[in-house]
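Quick heads-up: it's one chain on its own, the form predicted alone, in structure tokens.
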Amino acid sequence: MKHPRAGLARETRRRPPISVAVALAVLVAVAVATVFAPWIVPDATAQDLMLGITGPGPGHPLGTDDLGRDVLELLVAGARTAVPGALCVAAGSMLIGNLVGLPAGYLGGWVDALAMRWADLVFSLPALLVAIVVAGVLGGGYGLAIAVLVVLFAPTDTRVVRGAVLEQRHRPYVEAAQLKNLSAWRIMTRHVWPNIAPVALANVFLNFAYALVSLASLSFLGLGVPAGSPDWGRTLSDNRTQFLTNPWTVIAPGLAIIATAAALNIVGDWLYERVDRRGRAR
């Protein structure tokens, strides 16, 4: 007969901590805003110059900016540009990291040496500073900022994937596949990658958070989305001189960036710990 405390302990271990639950709730809210913003706030960029900048009040819970735009609506609409760009950076970085890290870890030799020298070179560069310089020289633009950050973030995923592959390379299932004379590509993609995928996916959350902050920083400096766009970083930049008149024009987008990045980090750390714990149990 099973002791009732054993079942309670298992249930407690499976239940995520309160911080993770709160972080997941934040991410769900941000996801809803990202997907449904055109229907939730269809007139987010509508201007009311006669109204101008006002504090919180009826009809405008967070007030308006100097163009008479509702701050709360701009906040919801801002997720439409802030989040997809960061997601593209994280996904593109993961793709390059897998394409480079898999053969580097499995094949070793000159392939590994070449991949790691490239990763070390790029990883040694200050990502945000390089992105600012490149975007400034080439004229800025949201697409360019995303492309630059993908290249600069890729070494992180490459190292993570390579390390996970090195851990799996001498496992019995890999040796059994080699004895069957399967091609290296098939072993890497059909056998090794499914076992390291959880680690790679957990790392996506961390890169997602860094990319969100980096893109917001570039938009704040005028090197991302164009002026007037409902983007968190750009909204923060456009209204920084209005802080004393209506602080929420600056506080709201700043809190959105911080809360989303923190939530991504919390969930990413939690997933990584779970994956690492399961890997050690095996």
Given for the second form:
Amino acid sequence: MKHPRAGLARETRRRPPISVAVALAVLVAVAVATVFAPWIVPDATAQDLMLGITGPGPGHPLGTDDLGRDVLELLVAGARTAVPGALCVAAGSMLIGNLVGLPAGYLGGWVDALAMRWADLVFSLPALLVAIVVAGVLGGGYGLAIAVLVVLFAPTDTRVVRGAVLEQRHRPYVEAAQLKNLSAWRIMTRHVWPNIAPVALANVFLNFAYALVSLASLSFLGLGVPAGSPDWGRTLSDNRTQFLTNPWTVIAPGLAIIATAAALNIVGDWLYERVDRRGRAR
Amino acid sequence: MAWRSWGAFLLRRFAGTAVVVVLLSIGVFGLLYLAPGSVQQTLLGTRPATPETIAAIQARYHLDDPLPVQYLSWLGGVLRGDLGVSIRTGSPVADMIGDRLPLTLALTGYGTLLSLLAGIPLGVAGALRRGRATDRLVVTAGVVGLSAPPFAVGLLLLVVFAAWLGWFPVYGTGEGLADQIWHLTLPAAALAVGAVGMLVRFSRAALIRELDQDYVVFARARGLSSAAVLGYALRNSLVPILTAAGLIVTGMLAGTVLVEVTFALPGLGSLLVDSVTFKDVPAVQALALLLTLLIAVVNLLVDVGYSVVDPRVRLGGRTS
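Now show me the form predicted together with its partner chain, since the one above was the form predicted alone.
After this comes the whole thing, all chains and molecules, with the earlier chain placed first.
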């Protein structure tokens, strides 16, 4: 059952601001690169040691790195390495956040207290530092780094979901469902959740951005994807001594990370604001 | 009455911090057991497994004792300032940290200064010209700053300001105070970018909230100069900005690791990465514990500072 949206009709149907339009365009480009990289640039990691490092020129619009790999092709292929991991982190933490945040907000009591203490504890930790230490000492590589980040990101989702549920739980439609003697689980999943899902979705974008940057950082430090992978963070680290010869080896992956993360944050903020405004208009 | 409730508030905060630190210290101790391979092998590192080296490790780590006893003796050593011996270099970890601490402190201090100088004026400018082009530009710049990882920013700064324009040196730490500051400028700027983004967001939102208050309308109606009104609003909006301090410090500490590696600076961050890569567990444990303590202390100070500035916090109990 969806809560009737009284405010929707009054809501002005403005076009999204320019920054959001640009951000969406960036995200579409990144998504295309992520999905179709193997077809667009089938041999991005092919080395040409005879060619070596060259500046921009015919055949190589952004030049090549010291292994003779085309910088532009590496950039496109990099999306396929950088994005799926971050998506896993964002999706995984949203799943946990919903599974913990829904009962915490709806049931309250010790479930809530426990969930919030856990969130407090994890909140006081810098996610990236913990990931560096744990992933580094365990030597588990990329998979472990993703798992660690999921655990460290989940409290954000938990808090957001819990807050949204607290706002809903005394609404008349919830009380009506309670009077019908529906089980708490059914009310949470079928009645409350559809109303908080937009908030959770907006948060996915924000976590996605943070996860992308964190995984790129780990790869930059040599604790993420293996050496030679066309990952943006890894390429940046492999090429960091080459910027005097061909600056594009550094500029391209650096801007790719910044632009993608910024685009995700801009879209996430915009969604959040829209959802939030609609929530208040009810 | 008020003083007593404040005492209770402080006590509760101290206790909370202590619990977190103890829990995390157990986690840090556990790193030794999380590392792949046997604990003895981890502690031996690349040294040969002779009876002497094994005996030395036994004498130091009491590996046959029950785990709680091992933890307590480790913690006792840490409290006495004995952070163990690095597996990688063979020198005491406390000395290694002492050597590298000043650079990291200077870098964070410089970075904080730069972020305050850039972030708060930008946030104020956005709030004052709310909804206009300036504001939208400031907000977008803030989001980009918030999203940009320090290593990417650092390398782009190197390309532009060191390689193309030649204004700043590429690597090294410099000789003498002025030269050292000169060498630290690009790293500090790379570190500051994230904090600027955060400060812009917090200060803009806080000032907008204050400017909407009745007292601002009243002060304007009374004919106070806009500078005076801004002064009042700014002072009140500092309270929420202070809450961002904890986030900023945590972000900076994570940022120093990336910035020091990017600019090849010998600080605590690059020491952490070297130790982690080498699986130098004693050094990693010491650094992790140090970072834990730093973050806990900063969060405690922010809470206390917040309660000093805003009495409602200590009377109302929880901030969250």
